[in-house]
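As structure tokens, one chain now follows by itself in the form predicted alone.
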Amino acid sequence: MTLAAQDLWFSYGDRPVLKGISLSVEPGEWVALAAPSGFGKTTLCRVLAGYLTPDRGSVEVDGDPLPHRGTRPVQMIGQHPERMLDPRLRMRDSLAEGTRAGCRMGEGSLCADGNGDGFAQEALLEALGIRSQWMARFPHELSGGEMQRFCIARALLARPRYLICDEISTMLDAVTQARIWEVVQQEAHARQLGVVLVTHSLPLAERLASRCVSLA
């Protein structure tokens, strides 16, 4: 069981960004991507998550081609939450997109489906500091940090097998950053998620990642 990228090439027009990149991520493993700005870290993240199709090469999840429709086994959290959220949806409906059941949520909470998942979802939202009064709001009515909490929650609610974290804490203060990473760590450990980590914080990468892949 592996998230495996083989010989990835990707260009924006005439500008090549990824040149023969290969990497793999095992369940439960944290892999950091290291490279200066402009060397394709975010582009690689988007290819691994299925948002971009490589010019050459392949991405497989547990031996199968990465699906581009339906439930995504690879979920990405980006550094710009406003780009990840539909501005026409209230936050409770954006969260509902992350649940497999696709059930509609009430004014302040996620739906319970009879097997205890609703309670786990509520606990996750509370741990991330998401307030019930935010549920009825639209993205433009929230701060960047508040939107980012929703993006993290939605990615985890989708029950992925692999998680892509691209500078996910840049909009948060130091105390909140520490709490958010604690929650992500706990969820990843409990579910044995493979995690790809992009961060400019060397101490954070050294603390979380078991190994580092250089793109430079």
Second form
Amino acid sequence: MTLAAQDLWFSYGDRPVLKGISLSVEPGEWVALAAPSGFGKTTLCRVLAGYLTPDRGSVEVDGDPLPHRGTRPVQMIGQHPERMLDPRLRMRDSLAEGTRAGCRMGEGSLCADGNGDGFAQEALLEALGIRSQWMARFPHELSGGEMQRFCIARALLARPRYLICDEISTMLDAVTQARIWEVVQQEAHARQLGVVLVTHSLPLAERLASRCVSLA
Amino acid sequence: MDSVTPTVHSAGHGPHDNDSFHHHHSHGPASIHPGHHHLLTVEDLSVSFRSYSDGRFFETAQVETQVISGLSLSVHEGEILAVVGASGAGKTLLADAILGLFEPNATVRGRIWFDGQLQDASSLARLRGRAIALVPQSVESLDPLMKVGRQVEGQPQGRADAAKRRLRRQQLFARYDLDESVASLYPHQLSGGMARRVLLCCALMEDPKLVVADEPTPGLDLPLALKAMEDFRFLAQQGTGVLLITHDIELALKTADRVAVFKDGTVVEETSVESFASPQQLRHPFSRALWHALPEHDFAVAEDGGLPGAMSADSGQLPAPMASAIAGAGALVNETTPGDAAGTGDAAGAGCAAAQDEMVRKGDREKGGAR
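Now that we've seen the form predicted alone, could you pull up the form predicted together with the partner chain?
Whole complex next, starting from this chain.
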């Protein structure tokens, strides 16, 4: 039961970024990645979540390679929420993507109508501070922090086993940051998610991570 | 009234004591305040948007949503004022208003003085990019189809100007540790940190009097963020006013002279950085909530009404089930992780600190090389 990356190599054109990175994350573990800007933290996150295919090496989830189709058991929340949301979908439709993906992950009894566990979803949205009047809006009508809450909700609704958090709270003020992490910690604990965490803030890494991995 | 007030502002005001309260704000003993001259004064600014309410298609009414109301702040010459507040509170709209960038469905009211002159939309538009420059929030502000070097250099007028601009761009790139080869990259090839530095270079091309930096540091690692802050400080020492819009209160406290605490579309407290030494010195509950929420203090979600804008605006208080959920979460975390916090947590902390130290040293070496 591990998210295991073995000897990952990745390059953009002829510029190598990842050179033989290996990493393993256990369920319930919080791993912080530390490296200077431009060192491939985001690239590693994208490879782990299956957005990018490594040139060499493999990513395995609980012994199986990342699936090419269907819902991925590794969900990533990115640094730029405006890039992670479809600009032509209203926010409720972006959220529904997560709900549908979560239903396909097989928590079936609650998802018979394809709408997911409405009550749990409601509680999650409320805990993240998502207002109902944002649901009908498009991404450009929300602030970065508001969009990020939707990205976090979407990732959690997809029922992942591992969560990749790439600088997810850099656009949030301190109060919202504390609240959002409390929600993520609570969810991760309840479902024993393995979490990979990228942050430039040392106090935050020390608060959250149980292990720190340096890429440099 | 408006014909009189600008002269008052261009003349500035006399010297004042520490902590004297004037023009809606107070100063600390170390505040930089040369010439007592307000470079930028915003008074009673309000921004609202017209939109359609939810409802049946033909019956929907236009509604006016107030986003910023009664906002006042001042930036002095050679000073860094940090505007700190909840995300979604309208901080970016404040920047847009100062730059004279208005959405077609926006209504903006209030008075803005720049360098003693009362401004309107068209005069602000003329100052934009010259005397007032923006460091935008999103890397999406770069043209994805244009090479970075040309974007920073801008539109040259003749060959001499082109050479001058290229030289200026090269100096700026050197100052920000950007390799000359970066100039021939496209925006999507930049890392998050590089893109932010490129945006900073764009803003500094025309040697502005006031720099409005809208969230310039997310995505920068700590040494680079501190370096960006150092550069704002350097700009301020040259007499440039810096309006630093950020949610990152730690960084604001390290860099700025004064902090304006922004909440629910207005500035609730504009005060010196020194007031943040302890929560007792802060006047407004939200300022205190910010202090308590910092990871190095309590990492606590506020209970005394200083809630993030999202919830407080409609309800003013947490709905009961959620409050209990949060309390539950806190208990849960505290209960199950004492071992972690004591054992692995500490070990992890040390690991992160070591990694960060390494990065800082690396940053210092690079800086030494570049300067």
